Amino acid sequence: MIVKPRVRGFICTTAHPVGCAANVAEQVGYVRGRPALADGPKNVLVIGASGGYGLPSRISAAFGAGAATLGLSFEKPPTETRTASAGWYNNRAFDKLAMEAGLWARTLDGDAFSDDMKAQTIDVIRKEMGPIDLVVYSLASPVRTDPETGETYRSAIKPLGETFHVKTLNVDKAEVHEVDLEPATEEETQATVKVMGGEDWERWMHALADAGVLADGCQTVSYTYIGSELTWPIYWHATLGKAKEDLDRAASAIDAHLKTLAGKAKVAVLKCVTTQSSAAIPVVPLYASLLFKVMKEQGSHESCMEHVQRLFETQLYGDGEQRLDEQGRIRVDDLELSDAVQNEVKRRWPQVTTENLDELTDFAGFRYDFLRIFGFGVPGVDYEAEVDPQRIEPIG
């Protein structure tokens, strides 16, 4: 079949096997390039491996330090006449350079919030890995089951207390218009605690410490995003930033329970990238627009891949002094957040139309970077020829 993008909204629901396996690879490259991680991991868990922030951090952890992989995630399987979600394509095709690299790689897919995928983790660790010194926490879900009350919650992105009135950027029609986001209840924003907040993260390093399975000085990672006052109503004074906080509470209580391990517990802050997940969330297209536009123009943009293995080179392995703010999170938003950057970004955000969007903004770009994650759009793919679904390698 010749597979080719259908969007709806902030979702592709087609994949290009081949460009998704071509898009892997060339990220496995640029971490190629890059010096080998001083001091690096050897045994690694990534608990939402398959996109977003999850698949760099395989990715560094794997081909910048030589380590172990286990990923989980949980994604669509292909058809004879459908494609597979784009996570499953991604993790073939990293499985498949790392055995040709003689990586040790294996990849789960199931509910990483059931106490069943906890329990297979645990016991590929013990019958094939050894003690985990690194655990990558990047689940992005909008759904979460409660494996003790089995109870299902979904998450509720809008602003708390008031009615938020903002600027917004339709993808599907390139329209820069208003809204008016009303705010969430109690109910909501209890219930997108429940599934984005570190309820599960923490459920998860209490299981491996308890099971005997994480290596003395392991350290593991949350990722979240706080982004600039542009921002803050929808994502940091609104439900999600409820859920952030939640994160933070449960990095203090990890980093207590693996004190007797001498290890360490962090929220790392990351950037704004092009993701399926930040697409959904209102004025982040836009915001991203416009801020992809100035930091490229000043020469401090960074890609996904980018942006995490420089976490791993300079915060979480090296020599250098980690960046943490008051909270005691890793910091490595500080280009996106640097006077030089946001003053520009505040500049063109009340000027910004319709009509101007391809001048002010960086909006192809940011159509790109999310066509890119669902396979289309990589240099040396041909996307008129004959693909099978089921493999990620070009059909004759």
Contents of the next structure:
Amino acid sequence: MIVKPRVRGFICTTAHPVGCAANVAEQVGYVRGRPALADGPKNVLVIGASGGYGLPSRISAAFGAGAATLGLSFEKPPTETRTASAGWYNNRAFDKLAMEAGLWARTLDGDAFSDDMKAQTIDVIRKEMGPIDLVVYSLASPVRTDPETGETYRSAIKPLGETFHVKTLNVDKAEVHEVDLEPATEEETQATVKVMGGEDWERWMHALADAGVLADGCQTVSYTYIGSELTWPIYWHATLGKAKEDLDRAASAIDAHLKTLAGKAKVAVLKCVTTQSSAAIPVVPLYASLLFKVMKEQGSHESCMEHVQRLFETQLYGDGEQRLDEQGRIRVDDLELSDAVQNEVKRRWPQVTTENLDELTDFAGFRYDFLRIFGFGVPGVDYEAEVDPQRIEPIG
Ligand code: NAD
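Given the form predicted on its own above, produce the structure of the same protein in the form predicted together with nicotinamide-adenine-dinucleotide.
The next block holds the full complex; its first chain is the one shown before.
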């Protein structure tokens, strides 16, 4: 079949197998061009490994340090007539490149929130890997079933307290307009904490520690976003921020649990990038478009892969000092939050309209990044050629 993007709002329902594989190869190529990680990890578990921030984390560990990696994700396989989700192709491409490089890699697909997936993972670690010395928790999901109660929770991306009147961007129509975002109820806020808070990270780390599959000195990192005042009413001071605050609680609880192993848990604050999850948050596409323009102009823009590599090289490994805030979180969002960047983004924010969108912002870059997530627009890929949705290699 010939695969074209089919975009509805912040979702693309098709993915290009060859394009996704080329994306992964490009990220691997970038890490191969970097110096090897000093005292890097040996056995790594990445929860949420198929895209966004999780995939580059796996690539840094594998191709930057030669680590064996076990990746977990929840992706849709292809059929003869339908393409798979992008992450399914990314996993295939990663596993293939790792195998060619002689690196142990295994990918499990299923619901990481479930106890069954935790048991399967522990089994694979016991039988096929050595003790895990790095666990990256990079899940982003709108729904979670609590394995203890069987209750299913759905997250709500809403402000707290009062209606938030804000400028936003209709990505399909390339239109800037204003919206009223209604505040969350207490129940919605609690549900969001259940889905995106620290409970599952904590359950994972307890399960792994209690099964005896963690190495002495094991570290675990969970990713968060704080951002600037422009997005606080819909992120940091909103339902998602409440959930992310809960990661700080979980980090302390995990630290206490890992004490005998001298293990440590850290929350890492990352920059705003275009991923399937971030594109779904109101205001973020407009903020990201502005941010990318300013950061590119100032020469401080980083791709997802470059950003994660900096996290691994300067914060998780190497002998440099960690950049921690008062809560003990690792901060690599320093470039995004620099005065030079934020002052310029804030100056332009009130000026942006549909008419000057392409001049004041990098909406084209945002859209390009969005399509690339699904394997479209990758240089060198022939999009007129027939592909087999069940294979990442070009036909012929
Ligand atoms: P993403 O949507 O690109 O990736 C999410 C991953 O989670 C995928 O691998 C997906 O398969 C997996 N997943 C989802 N539900 C699952 C389940 N039930 N079981 C197993 N796997 C499941 O998201 P992302 O933007 O990379 O977000 C990852 C983390 O990074 C989140 O904690 C997010 O808050 C954080 N973060 C994102 C940004 C950003 O701008 N995107 C910025 C800072 C921090």
